[in-house]
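This document opens with one chain alone, in structure tokens, the form predicted on its own.
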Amino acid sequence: MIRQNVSLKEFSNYKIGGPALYFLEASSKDILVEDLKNWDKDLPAFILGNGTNILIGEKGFEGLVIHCTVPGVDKQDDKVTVGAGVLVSDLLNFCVENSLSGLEWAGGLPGSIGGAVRGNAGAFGGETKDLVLEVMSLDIKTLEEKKRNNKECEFGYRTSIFKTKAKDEIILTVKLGLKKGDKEAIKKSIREKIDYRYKKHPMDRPSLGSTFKNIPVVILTEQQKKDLMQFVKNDPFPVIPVAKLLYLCNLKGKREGDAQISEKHPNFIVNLGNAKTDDVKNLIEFAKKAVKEKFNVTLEEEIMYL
């Protein structure tokens, strides 16, 4: 059922976000199509998942923001076809209970599976992508269901074709392609991935996760290499990390209102109480500038607006 005028706050990872015009709910492909059969196709729709990695205006949406719950994962063999509103970490607890390896990479990381594919999450050398055999999603335009492989789905770095040509696209459901391991040794894995994040991430405050992309080396210029070589480190290729940029331009705790570039890790901009919109994007600016200046590169937003 369409609702209207639900605060997106409570659905932002960030808790900043006004409320949607139009709000619905989609836990199954039934009911989107159901829900949006009648629904005018002029008005601007917006797909959100966990809202782990979007900013959202105080102003809210004009519009029909659908928020994806499609539960569900299903075993064979060691193929999982997962709902696209499961949470990354109940599926990591799914992998360790059936002995399932390939996704340790992922411990601690926020959000669905959905958003993962559409992102092409990734961390510790790992990404979404190398798992990825299949995904369904649904035009909420036509009403169309999709089918694509692995190549079909155009993954890049931190990006996919639902994240460029088929914005209009809802992921329903992911098969992912595993491997049996030992249990033990998996959710060692995993764990050591989460108590890295709570040693080096601010894990105690509201954040959108990493602010800004890696910086691939395969985009610089022969003058950035000369700079930035001592900075490289593989994720899973050659990047230079932002974070290291950020420290070198002595942003850490640099603040606009409760918005901070944080102390722990200044690639994370976090919530301290009562953060604006305006105050996140004031830092994101400033931060842009302030690289831009000492090592003349343009830093790319991970995060998304709304």
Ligand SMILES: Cc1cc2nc3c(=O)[nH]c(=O)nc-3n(C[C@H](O)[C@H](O)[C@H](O)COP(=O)(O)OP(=O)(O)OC[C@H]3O[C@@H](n4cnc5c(N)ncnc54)[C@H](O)[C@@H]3O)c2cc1C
Contents of the next structure:
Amino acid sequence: MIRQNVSLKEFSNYKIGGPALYFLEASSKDILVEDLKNWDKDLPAFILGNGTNILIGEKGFEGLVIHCTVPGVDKQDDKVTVGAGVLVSDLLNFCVENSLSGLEWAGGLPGSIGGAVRGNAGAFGGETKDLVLEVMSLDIKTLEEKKRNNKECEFGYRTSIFKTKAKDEIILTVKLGLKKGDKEAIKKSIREKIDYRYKKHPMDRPSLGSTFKNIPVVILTEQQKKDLMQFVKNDPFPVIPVAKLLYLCNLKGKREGDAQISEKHPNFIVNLGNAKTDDVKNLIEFAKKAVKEKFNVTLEEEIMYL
Ligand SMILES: Cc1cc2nc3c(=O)[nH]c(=O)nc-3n(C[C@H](O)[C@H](O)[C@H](O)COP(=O)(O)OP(=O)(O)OC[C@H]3O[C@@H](n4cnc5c(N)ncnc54)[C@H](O)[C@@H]3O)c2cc1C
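In place of the form predicted on its own, the structure of the form predicted in complex with this ligand is requested.
The next block holds the full complex; its first chain is the one shown before.
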């Protein structure tokens, strides 16, 4: 059922943002088809997962927000078919219970599987694309269902076809290829990733994770290589970590209202309590300008805007 004037703040990990004019909780394809068949397709629509990567505007959204909550994990030997609304943390628990290995790198990764596929989320050398066998989606305008294999998803660094060409499609289910493993080893590996995050990231404050994408070495000019290669790391291919550049620009702790470039990890902008969308945006612009001036590098946001 489509509701009206629903606050988006509670659906945002940042706890920032205004209301959606229309809001639909989508827990199945049938609900989507039923509610969207008479919907004015000219009105803008936005697909929301678990809200861990979206900066929502104070004015909210003058259109329809479709909150994907498709549930369920179905195991077929070492393959699993997962509802796009399932949280990565819940899927990891399922993997431990069923001794399935392959997703350990995602320990502590917030958000839903749908969001992870759409942005090809990655950490600790792993990427979502490495596990995806098949994705089912629904075009919210034509209501046509589509099935894509891994290659057809056109994955790249923090991107996929759902971010580039198939923007009107809501991911419904994802089939992942895992392998049988040792339960205790899987559990330990996941725990290590979570512990690392608590040690290195500002987990005590709301954030959207990394604000900017790391910079792939392949796009650097010869001069930039000379200046920046000293900082290179593999994640999962050679990149220049943005956090290092922000640190060298003395941006740690820089504050705008209640938004702050984290003291602990400068690629995170945290909400100290009552941050506004513009506070975060101003910090983003300030950081981009500082990095451009010092390193002649143009930063690109990893977070999304609504
Ligand atoms: C503390 C913290 C740590 C983080 N660490 C990492 C990290 O290590 N690596 C990393 O890659 N990211 C990281 N992130 C960012 C974020 O968690 C991931 O990008 C996550 O995959 C987003 O999932 P979500 O469900 O929250 O998506 P949302 O934030 O709700 O949406 C993100 C985008 O995906 C789209 N989307 C969501 N669901 C669907 C769907 N079913 N169909 C189609 N489109 C959809 C939305 O339209 C939006 O454009 C971190 C975030 C936080 C807060």
